[in-house]
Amino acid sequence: MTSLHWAILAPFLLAILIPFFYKYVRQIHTGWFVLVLPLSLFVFFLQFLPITSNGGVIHETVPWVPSLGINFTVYLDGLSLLFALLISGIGSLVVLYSIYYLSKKTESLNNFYVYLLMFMGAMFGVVISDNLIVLYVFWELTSLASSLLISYWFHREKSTYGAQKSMLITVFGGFSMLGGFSLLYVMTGTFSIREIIEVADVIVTSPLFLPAMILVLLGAFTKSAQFPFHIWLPDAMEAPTPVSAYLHSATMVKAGIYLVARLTPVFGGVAEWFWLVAGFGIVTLCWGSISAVRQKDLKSILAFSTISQLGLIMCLLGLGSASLYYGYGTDTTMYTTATLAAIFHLINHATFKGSLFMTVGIIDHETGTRDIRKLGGLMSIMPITFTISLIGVASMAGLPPFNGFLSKEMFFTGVLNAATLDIFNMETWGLLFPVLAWIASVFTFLYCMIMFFQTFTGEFKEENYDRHVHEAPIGMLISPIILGSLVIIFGFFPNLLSYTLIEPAMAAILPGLLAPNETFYVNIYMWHGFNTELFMTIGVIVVGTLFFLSMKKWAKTAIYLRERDPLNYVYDHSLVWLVKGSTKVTHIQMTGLLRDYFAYMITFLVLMVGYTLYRYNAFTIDTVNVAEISPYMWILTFVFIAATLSIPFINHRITAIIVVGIIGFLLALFFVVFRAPDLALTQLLIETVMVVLLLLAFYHLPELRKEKFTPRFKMTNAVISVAVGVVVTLTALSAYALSHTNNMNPISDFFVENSYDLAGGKNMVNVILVDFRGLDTLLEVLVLGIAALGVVTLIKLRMTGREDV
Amino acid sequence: MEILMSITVGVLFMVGTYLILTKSLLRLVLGLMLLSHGAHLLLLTMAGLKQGSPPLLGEEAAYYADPLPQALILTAIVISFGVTAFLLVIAYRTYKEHKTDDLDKLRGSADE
């Protein structure tokens, strides 16, 4: 166990202690105890910066299930460190924010912080694990913790709905991902991502390549809320705002991004990966930005905005994977820009989206509403919140001088470069990317304006709020202020990140592209002259502003008014359909009638045996080895069969009992003929007792004796019965014939030779029963004993006063 | 002989199946009895029905009937007797409690 292992486990260990802090130290807000951990982890992870920025990695293994190749291996490189810093850094800020957001008097803080710590630890596990199975375990833990946090206010119906939805969708993806991981294991024989990347060229040629890729991508897309799996994210907004800020903007939803980036060296460089990742990314980008415009709730706007920005990052990762196709060469640097932009925007998005969620939380906390139709004129009342929002929104819209502007410019560069690609059919479809990206940017600009102006400008209406509106306490503002400052700092000095964080992360996503001792050129400039990208941005601002100014005209259109995502209709209805369908199926087959279940079982048995006989052509009949039939046997058998066949036609119960008795006695006669004296004796006795018992039982039921029973003939029953008879006969004939063709000798010669010598008895059957195979007899006696006890119990013991006995 | 017996066993199974598919509880018990008869006869048949002496060494015959299936059948007879007797008492008690032996009426309630 190295310090990195402990870093992953630390949140879980602290989570165990939280309830004690909560219970015994009531005067201090529990959040303060929690805050120490992410802060120290952030500092802890910072010390790895010099190592990874020089291309170094940390690689430590602790065996977990070594026999299955599952080891708790930690692997820290540029990409992992970037995520770890995001998780711990934003984690600290969110915990700090939550201390002021959640009241220690009214909220059950122990639940909140236990779930949050569990999530944090799981997230560290996802990004630092090298073993796919360990990664999967932590992955599912994040789903679980996320659902628990969404349903934190579990008495609200919407919260539990959102939690269930996110659970269903992300766990569906998680399972697919596990399938993909298993396929990777089948192809490579290892669960270690490192080792899988080393044999990536083997995987590409495997027939399992495409299924594995699709399954893994399903996991990544569901987690990262890509189209059409994004529908859980807006409903997850029922969680407390710190949770939304942390999980649903900065960390958990980026787990899918992380996975795609991490596995790019495995799957990247082929057309399918390029198109799936970039295609779904750009569709999500457009869909999310257009949907965000329609929202009336601030958190919903941010949710759809998150969806669209995640789509943007995903699209860039897909475009960047094209460079793997070319391998190392001078012309590849052009395409790696997309990867660079993805990483840069990942960081930027975490900063501005985190701060925006926090300011929205403040507005909600101080005004009691998040509805943009009620809000307005908060600029002078909440000046600090206003300033932070302005920075965040401007960055999100892609305005200079904030970091969003830089990443947006790089995004445009990426899509423009992609349009010039001449692989993967990009000659024909390449132009789609810049066009769609530009449209999405216009909508992004539009919802940013709506969000900002509807909240802070206009008239302040006192009657819309149920409380006295004022600026938030300073403690609540610290975290958004820090994030807002970062937005500006990264905007003005982007190169702070270039060679410390971004370059090592790029090297992790695109390994093997560089010659030794070479690094990606990642200088990011604030100003890069008048180029196409800049004109595109100007176009976005102009068109977006025009749209916003003419809002009154199109705000009445049906599409704008419909807030819910239309895909929810599909989701809700398929759930309802699933329940209805399964209920229907259950009702059809589970009739509650014993006969039906018998019929199912027997039919299945007959079909299975019959099919096997047919399939293997197994029916044979042996006429050579059979014993000859003596004349009286014909008569005996005829009477026996006739008696058996007559039973279904007998109306009277007592008669039926007697006929069954006769069959039993005839069977005893068979035993006599076939030289089994002991059997004949037993059968005779038992049949007598049986008939007496039957007659006694039904003679003493006077109502029943009078009641005449008319058996109804049922065709299906008859068919099933005849089939059973035929199948049994055919099986018996074949089995008998086969036992001779295979020349199997019975072991009975042993009994014949040794009964007297070893056991001292001359009756071989009895010797077998009590000597050679005495254990059978012992247990058979036990069966009889239990049956007798059961009979006595049933007759003697009666529960009274109960409805059912 | 084995062919004839196989057909007999088939008939026993056929009628037994038919009886357990009807709705009277008594006929279900009778059907199970017939099925166990069929199984016993099948056991005996499969070992071969060649003529020979009963499995008693006192006979001092050259050829004996196979003793092993007989021992197996003896065990099976006793066990099926125990089970059938128990089943019969259950049927009797069911009738006493519910005043019917119609299986269609003996259904669990909907929420069970």
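Whichever C-alpha set is largest while still superposing within 1.5 Å between the two forms counts as the rigid core. Positions refer to the first chain, counted from 1. Small disclaimer: the values here were computed from a predicted structure and weren't measured. What changes on going to the form predicted on its own:
Remark: with the core as the superposition reference, the CA shift of T61 between these two forms stays below 2 Å.
Fitting the two forms on the rigid core leaves the C-alpha of F671 displaced by at least 2 angstroms between these two forms.
Relative to the superposed core, F547 shifts its CA atom by less than 2 Å between these two forms.
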Contents of the next structure:
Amino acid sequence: MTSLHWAILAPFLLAILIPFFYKYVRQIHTGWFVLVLPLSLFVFFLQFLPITSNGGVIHETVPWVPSLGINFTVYLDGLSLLFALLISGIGSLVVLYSIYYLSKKTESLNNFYVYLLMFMGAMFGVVISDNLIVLYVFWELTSLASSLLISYWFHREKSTYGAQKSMLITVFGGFSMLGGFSLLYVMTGTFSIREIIEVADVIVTSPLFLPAMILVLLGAFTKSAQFPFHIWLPDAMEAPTPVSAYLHSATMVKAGIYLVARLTPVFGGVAEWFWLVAGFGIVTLCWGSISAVRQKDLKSILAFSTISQLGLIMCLLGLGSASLYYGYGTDTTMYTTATLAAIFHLINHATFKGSLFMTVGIIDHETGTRDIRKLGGLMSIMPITFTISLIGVASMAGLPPFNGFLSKEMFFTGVLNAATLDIFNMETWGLLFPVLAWIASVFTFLYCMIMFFQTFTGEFKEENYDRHVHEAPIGMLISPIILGSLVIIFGFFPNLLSYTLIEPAMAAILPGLLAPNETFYVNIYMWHGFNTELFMTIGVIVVGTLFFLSMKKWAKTAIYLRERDPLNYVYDHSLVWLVKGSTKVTHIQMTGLLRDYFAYMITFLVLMVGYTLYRYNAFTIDTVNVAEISPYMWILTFVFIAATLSIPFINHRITAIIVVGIIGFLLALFFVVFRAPDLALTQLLIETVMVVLLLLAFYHLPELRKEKFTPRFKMTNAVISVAVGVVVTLTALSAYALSHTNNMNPISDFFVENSYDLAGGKNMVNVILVDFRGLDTLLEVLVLGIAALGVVTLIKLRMTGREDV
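Swap state to the form predicted on its own from the form predicted together with the partner chain:
Just this one chain is shown here; partners and other molecules are left out.
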């Protein structure tokens, strides 16, 4: 394995050691041991910047299941590196922040850091994997680890509720995404993202294109909290603030953004992708920004703000995909502006949102509340937190000279360009984008003002707090100070990122548009004259300020006082119906009767096999190659069938055992006829042992009691039995016939030819069991061993009758 493989696995390996650090080195905060890893990985990934900046990529493969096309392949290009730096960089700051946020005396730090490292490793796997199945495995690991982090304070009902909601919604999306990946494999014959992109033209013309695209987008939308799947994100705020800062500013919620960006070369350039991605993005932007205004909890405001900002980035990626339709040239650079803005805002959002989450955590930590109705006047008491918050909020609101202003102006440019498109019916609906973008920006400005002014300005009322309010310790302030500094640095010097991170990421999202040795033009600057974008910004500030100043008039309206998202009621009721429906199905299925379970399983198999034969027109009978049947075989067969049919009519247990034994001995005779003496001997031994054991065991039991069944029950069983016999017979006859018509060689030929040469055994059956199927046999023996242990345990178990079983 290469160093990149180990970089992905390193967090998992460290997670194994965390319980030992926590147990044996309790005097040192466990976070200090963890901090070394993301810092090292950040430095490690920095070394690849010169490679990706020059258009280079790293591609390494470790075979996993090569026969199925599943390999642990890492692929590092500009887009992967950007996310890897965010995951490791923000991760380092979050771990440092958590050291001061979580007490080593009262918190279960071992659980926290194990979950955090699992999540970190899974995110690395998502963004660096080239194989779709490997990506999916890491994708679901992020869902699992994030749910564990959200429910870290599991004694709180809201924490477990939020964790369950995030798990249900994101895993639903993950399963859908897996379906999309499977369809991509059907279309291309590969799970490699690189290879799939190379045959994107074939995919576009396939009838499976649209289903695959919708399924993949379901995964992306649920992960990135796009409308209407956004409802899990506000409830995820029950997690500790370091988790919120990590998951919602830089990592988990951006996995969906990454997936859309990564697969844009596959699905982009068509109307369906353009409208779905851009449409859901702009709706999410508006819904999130309006909902954020109604929140009274600081973290809830940030949660809906994150939803809104994710919608903005998603919208830009959708609009930017139009450049795959037009191509890249001097006159079409306007179409790539949206993609440029999406990447730039992705970075900016990580910085200002990360700092804001941390300052909110500080306020909660030092005051004991996040309710803006109680907060106020903290500016003089917490001056450093106030300053960092001011920078973060101003950037989020899109005010100069911070980085958020730059990316918001580029967002306006992107939606204005979109309104001029002459494809995908944009001539009719294109104007909606700048209008909705402007409305959403007004509400974004408004909730930023509410959040900031109601927290830091006004009169400080000491009676509103349960604890002595003071500034946070310097250790807790370091991380938000660094992020706040980046907000300013990227605002004044945005082109630091132009050709190191942004342009390589654009080249990864929009491959094939550039000629060899050509690069996208990226030049970000603060002043761009008195243009439409600037006037839109001025309008946002004026209207947003008017709304804020008139808050007293509309703050008592029902729509403002109602914080909970109405879609939560849909989720809650759906969950109730799901539980009720599952209970009914369970009661029908889990009867506790073995005969019912067999009936369900066999019916399912009959239907599936029967449908497969019908669907692929596989039913065939070939009487040409049938061998002659001798008279004694007819006699043997007749006796075999008669003995089998007589079993249901036998009422005496000993008689039934003897008849079953006769069937087994007859089967041994069939083996003899077909020249398989070893199988015949094995069958004889097994039947003899079984008959003797059963006779000994049942000798001590009472006689069989005649059970009475309804005619309907008997008829159902008869139908199932006949169906099984018919389907199995048809399958055998068809397989026999197809083996002749298609020149198929039976697998037995391979064993006949290779048993002695490869395994050195003349007994082919033994060789198959111990060599060719050696691992299967070993596992079968293991299962038998476990079953034996279970039997011994049950025998030795002494129940008192009071146990809850």
